[in-house]
Amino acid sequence: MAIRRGFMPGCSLPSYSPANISKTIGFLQDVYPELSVVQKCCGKPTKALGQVDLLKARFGSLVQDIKHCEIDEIIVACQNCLNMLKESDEFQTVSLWERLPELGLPRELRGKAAQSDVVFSIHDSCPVRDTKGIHDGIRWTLAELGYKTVEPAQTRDRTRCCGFGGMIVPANPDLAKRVMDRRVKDMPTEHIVVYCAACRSSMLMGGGKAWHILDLLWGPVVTQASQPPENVLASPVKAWLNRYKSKAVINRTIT
């Protein structure tokens, strides 16, 4: 029997870029025509707040939805969702960033940024600091695209918090800003690539020029003259509007 796969983008990525959601789903559908998409909170914010009962309810509801869709393997774009879902033995869980090297990039994207004059510093997400396959997958993708990169001193399994995690922003915004500023100062270049939309917001708030790796994959080639996309996550209204648009994209593309 064929394996049925699902894609889970998380919460922050749909709030940031409906276009990236649409193009990623399209890419995965070309490989997995029976692809499902799951757009629901994994419960990680409630875990960070110590709301144990609410966490159990939200995570349990998510697992039931995935089972209801008869998904055998779920491909996850969010690092927090990845760690949460790995706690369930009801299905297989894999990171999008680990799956990309296995699938390969579309021919037209390979080497598209070979002439770019930008050197990107890579910021690794702290929830997956011990997941070497994700680190390698991100760097493979950037190399396939043709972008030049450099590593900060605190990288891979030694990466630092971006300042957004653990609900620190609403709990202690002054401390969050200091952590954001520190992380941007770690970077050898002003251009930063991340693979978490919340991390991108932090890099921008810390004064850096940051792009999500899906911006580089599906968007125009970034050069020294390019400006990063707007920090949408800094505006709750814009973030919720984008999440609504992302759900509309999912409804149109998944039948």
The other form holds:
Amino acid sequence: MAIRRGFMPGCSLPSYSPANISKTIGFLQDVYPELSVVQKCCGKPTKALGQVDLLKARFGSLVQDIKHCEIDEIIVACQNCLNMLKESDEFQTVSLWERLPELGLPRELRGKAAQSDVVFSIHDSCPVRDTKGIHDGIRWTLAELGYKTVEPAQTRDRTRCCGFGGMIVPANPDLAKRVMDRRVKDMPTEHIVVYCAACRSSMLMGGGKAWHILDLLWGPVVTQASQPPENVLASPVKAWLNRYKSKAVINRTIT
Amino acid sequence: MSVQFTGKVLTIATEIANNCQGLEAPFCQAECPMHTDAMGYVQLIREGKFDAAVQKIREKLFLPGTLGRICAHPCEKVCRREAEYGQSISIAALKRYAADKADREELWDTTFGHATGKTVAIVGSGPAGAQAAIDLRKEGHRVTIFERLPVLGGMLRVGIPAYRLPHAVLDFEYGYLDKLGVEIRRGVEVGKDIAIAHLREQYDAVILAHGAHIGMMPRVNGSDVAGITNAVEFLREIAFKRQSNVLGENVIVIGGGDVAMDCARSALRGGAKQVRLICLEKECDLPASKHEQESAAAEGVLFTFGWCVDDFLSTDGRVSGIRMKNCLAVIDETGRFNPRLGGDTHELQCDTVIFATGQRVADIADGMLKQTSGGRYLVDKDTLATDVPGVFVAGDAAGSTIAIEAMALGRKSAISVSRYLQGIGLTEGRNFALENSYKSKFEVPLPPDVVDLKRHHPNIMPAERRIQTFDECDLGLDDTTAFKEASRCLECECKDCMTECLMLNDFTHCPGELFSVFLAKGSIEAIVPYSCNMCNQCTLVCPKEYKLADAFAGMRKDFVKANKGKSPIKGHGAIDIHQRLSFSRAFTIRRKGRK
Ligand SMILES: Cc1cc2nc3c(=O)[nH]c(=O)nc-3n(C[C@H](O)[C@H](O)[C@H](O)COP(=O)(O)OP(=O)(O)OC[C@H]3O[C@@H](n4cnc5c(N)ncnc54)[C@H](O)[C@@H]3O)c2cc1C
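Now that you have shown the form predicted alone, what about the form predicted together with its partner chain?
Below is the whole assembly, all chains and molecules, this chain first.
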């Protein structure tokens, strides 16, 4: 029997950009016509707060959803979801960023940014500090698109937290801000590329100009003249509205 | 909210509290009996912050220039550059450099506590007595030093020759005692002019710090003639007059230690034509420091190794030579000093003999206190208390042999006296290990880019010029050399996580401290574990790879358990709502792909 694939965008990405969700699903469906999609939280914030019992129930409900869709291999766009699912060992789990090089980019996207005058500094997500395949996948994708990139001193397995980790923003906002500021200072260039919507929000709060890799993939070519998309996650109303829209996108596209 | 912390948290916390390298003092600082922050002032010297360097030294030592010149520097023996490459940092020379460059009275901390109404008598103004006086005065007690001599400083002033330690340096630094209001009564010999029993009645406590000032001379036939003296008498005379009445032209110094070197080199400066040092030991076993031996040799001192004086020859009531026997072994099978002599004999001519064969502690207590070997008083080694309540002993009289140890014992006696005066038990809750030299457990791998760099030495006056005067021979480090030397410091401290993590710096000096306090109190502010980003950057740089995030995550669970399933942090109410929505039907969806 053929392996059945599923896609899990996580929380921050659907809250950030329904458009990116839509395009990513479309891309995956071209390769995996049987693709299922689950939009739910993995419970990482619950875990971070230390709520053991609640976490068990919540994560359990996610597992139910994935099972319901009869997914054998789940492709995830969020680094925390990835780790949570890998730790549970319930399903084959792979990061979208590792999968991209295996699938290859659509022809029309290859080299699309070759003329861009921007040099992106790459910020790796700290929960996947030890997952080299993800770092490589991100760099491969950027190279395929034609963007020039540079690495900060603390990169890949030495990467630093963006400031969002551990749910410290609501607990100790002043400290979180200092961590964000520092991470932005680590970046050798003004333009930053990330692969986590929460990291992107942090980079913006720290005074940086940050794009999500899916913005670069599906959006217009970024040049010195471009401004980064607004910090949607900073506005709960917009973020929840987007999350709802993403749900609607999924509802529409998977039939 | 009372939180019960679970096994896992306690296990990690205990491991970190016990072994975090951030709590370990650098080797030099642990080894120094006074625990001077050598690494700290060496760094400041490198940064050109000389006033700050002097102040850092003065936090522990009131004699920066003096100790920079004559300290036996046990710190240098354990310096990591010594262990790794056999070339320690010139710590003492750098201390002197900073003192010469920047020390002045404005930098001195001359504050002291409110008057307590208690009085303490201290016998002797050597480093031990002076240190005890300073510490007690700082606490507000009234302190009086009784000093037999007209000058202050003990053996630093009347033992160590001026060419190693100029009197002006010592006198200037001893000025600190005046600034603090320590009363000093010179020319009073305790035991003769005033009895200990009397001091005991008049003062609330007494510290004996009168050093070891009896020059020992082994019994040798024919020694009751003129021209024979001992190191203590000879060097004291030299200290006052730069001359000695006993000194002739052809001098023999007996002894193989640094004191013998001081005698030999002083004799040359005092006008002797020939100075020969005779000792029991073979050259390779010489107790004197290499540096002293080489300096003496360069100045023309002759050495006769492996001989023992057996007899004196004399003419007209003055010594005219010595007869010696060869020495086969200095130490016997049981490891004791017990020279075994052979059958060879040899005669040497001389007109002066100086014995530098050890110093004894005089009994000034009229038998009131028990004495042990070398005349040292029998004391409790932890508290320096004697059998007589209120009477304590410090310095060489209690067993030290170098100045910095004498100071540490001075400090120890002051701690005891202070407790005694306040009616606190002498041992209660006291960490004796820290009052003494101890071994640092620092064990962080050398950074990969460290290389062996050669040790820099101070400028030394040429030997021919040196022996003309009692001027200081060591001219010190120049600016460039001092900078280079200070830059060699390997900075044996572990601050890697503190450099990496912003959060830790808001709450502690190092994880070891944080978790020690947590374990001691059995509690922690919730904001501490809830401020951890869980990014593991600390673990990444920690030489022990401690997982602080795991400890904090464990604490969070325990907080939640104690708080009815909720985070104790106010702002986390928002996360609660956020999570509820993230699992709610309104915002979740599962869509099964087509078959
Ligand atoms: C020749 C020589 C060279 C040395 N060189 C070094 C060196 O290079 N580096 C180093 O670290 N150490 C050196 N030492 C050792 C160091 O000097 C001593 O360890 C240190 O001085 C001891 O300090 P203290 O306070 O116990 O006694 P001391 O320094 O001996 O001071 C005792 C004081 O008590 C006074 N006193 C004695 N009896 C009475 C009394 N009855 N009434 C009143 N006052 C009295 C004395 O006059 C003296 O001032 C040297 C010692 C000697 C003898």
